[in-house]
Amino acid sequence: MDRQLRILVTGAGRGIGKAIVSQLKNDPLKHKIAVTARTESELNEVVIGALGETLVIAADATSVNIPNEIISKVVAAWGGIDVIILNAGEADVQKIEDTTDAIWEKTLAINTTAPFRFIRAVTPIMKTQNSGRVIVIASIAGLMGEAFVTAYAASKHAVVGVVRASAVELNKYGITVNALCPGYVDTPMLDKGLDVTAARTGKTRDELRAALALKQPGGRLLTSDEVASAAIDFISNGETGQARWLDATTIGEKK
């Protein structure tokens, strides 16, 4: 990055979304960063100590106007929009046969269809600016299945797709749009997640946790600020058309 940008950061307020904001809020150029999760306690706590200007909106972003009321603050406060990072998500731990139809309905509200109309929001003043970066957190749940989560993987599956579509039609419009696909992080949503799991096996959340980073190519659990790296990375680098599978070995790569 060489240059003062305008960005947007949803879920912001706690794990990897927290993690990319402190990243950037202290950067020398001093971007301009809007935050938005539901707490707003979170949102003005993550944003303390920014160089740059900062707007706060706390909002559900499964609400049908919401994604469009958001970048509309964000465009009134200043002129535009250059990157947008779409973190937040939520994932419920179950058995198929006990994935009611409102867990279903929950996860794919906020983990596609959010995305989707956010990317929907901003697409005519990226397009107008003739430039701009999308950034997608989804997960390797994404791009392969994994047990008792058929909700979070098919939401992530979708997602990847939005994504790979986007990218290929906005791409002539100096836009381009990436999904960073992680494997497991260390994150409040990983906690409560094994949380569920532990109940269900007896196992102890250490146990669980272990085997959980045995799964992992480098052995152990990504950090949120590995993660917050490799999607800033994108911001300066660019990239396009793809989404990528970023485990522990890659982003240790980046580093």
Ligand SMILES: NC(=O)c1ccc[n+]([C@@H]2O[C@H](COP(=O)([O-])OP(=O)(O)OC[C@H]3O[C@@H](n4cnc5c(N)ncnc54)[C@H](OP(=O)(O)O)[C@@H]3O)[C@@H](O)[C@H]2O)c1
Second form
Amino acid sequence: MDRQLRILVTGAGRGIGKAIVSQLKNDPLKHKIAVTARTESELNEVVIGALGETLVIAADATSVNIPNEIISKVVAAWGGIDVIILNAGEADVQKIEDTTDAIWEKTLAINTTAPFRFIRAVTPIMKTQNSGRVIVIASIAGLMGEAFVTAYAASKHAVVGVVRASAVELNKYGITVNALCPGYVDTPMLDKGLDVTAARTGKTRDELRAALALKQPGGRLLTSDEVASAAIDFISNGETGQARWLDATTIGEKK
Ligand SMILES: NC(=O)c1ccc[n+]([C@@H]2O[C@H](COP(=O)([O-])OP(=O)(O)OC[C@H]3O[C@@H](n4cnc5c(N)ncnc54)[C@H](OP(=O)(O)O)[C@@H]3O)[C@@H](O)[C@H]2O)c1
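Switch from the form predicted on its own, shown above, to the form predicted together with this ligand and output its structure.
All chains and molecules follow, beginning with the one already shown.
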């Protein structure tokens, strides 16, 4: 990154989103950073100490008009938008027979439909600029199956499809669209899932945490900071206009 950027981060209040903002807000280029999630107090805390201008927008990203409204607010404040990091998400750990319609719909609404609406809303702005970076925090569950997360896995597979298709469509306008597909990350979301699993299995949180760590290639949970660094890497390494993809290598080469 060699210039000041106008950046929107969703789900910025805690976990991975908070780590992304924490890294960006100290950049000497004084990026303008807009943060959004439902819990305003967490957002206000996240932007403390930012070197550049900030915009706090508390909203439920699953409401139909909210993605449009958020993009409009950022553009009204700063005249455009260079980077959008779509991180807000939810996971319910449930047996398939306990996955209610409400869980299914809520999970797809935040993990798939909201990112689609944000990308749809920001596309005309980024096309006019002839540049833009879209980064979606998807999940390894968007690439493979896992027990007890049917709705989550479906929502993440679907958002990977949104990313793949929009990356191909928008590349010629100088817009890159990429997804990160991390394994287990040590965040409040993970803790919530461990509590549910502990209640179902009678195992302790520590036992479950250790078992999850062993499933990962490095034998440990990822940190929010590691995922944040990878997300920010897409901003700088995408400067050539070449979309990249961590899993499939060819997506940005299709024109
Ligand atoms: N933790 C993991 O193991 C892991 C692994 C792979 C991928 N991911 C993905 O990484 C992303 C971040 O996860 P995390 O672990 O950091 O989760 P987290 O700690 O639970 O934080 C989620 C963030 O999303 C926001 N959010 C949730 N629902 C929202 C809604 N309806 N409208 C607006 N904001 C909403 C939350 O704020 P409010 O509740 O205040 O709205 C919060 O700021 C998610 O997309 C997740 O699926 C996580």
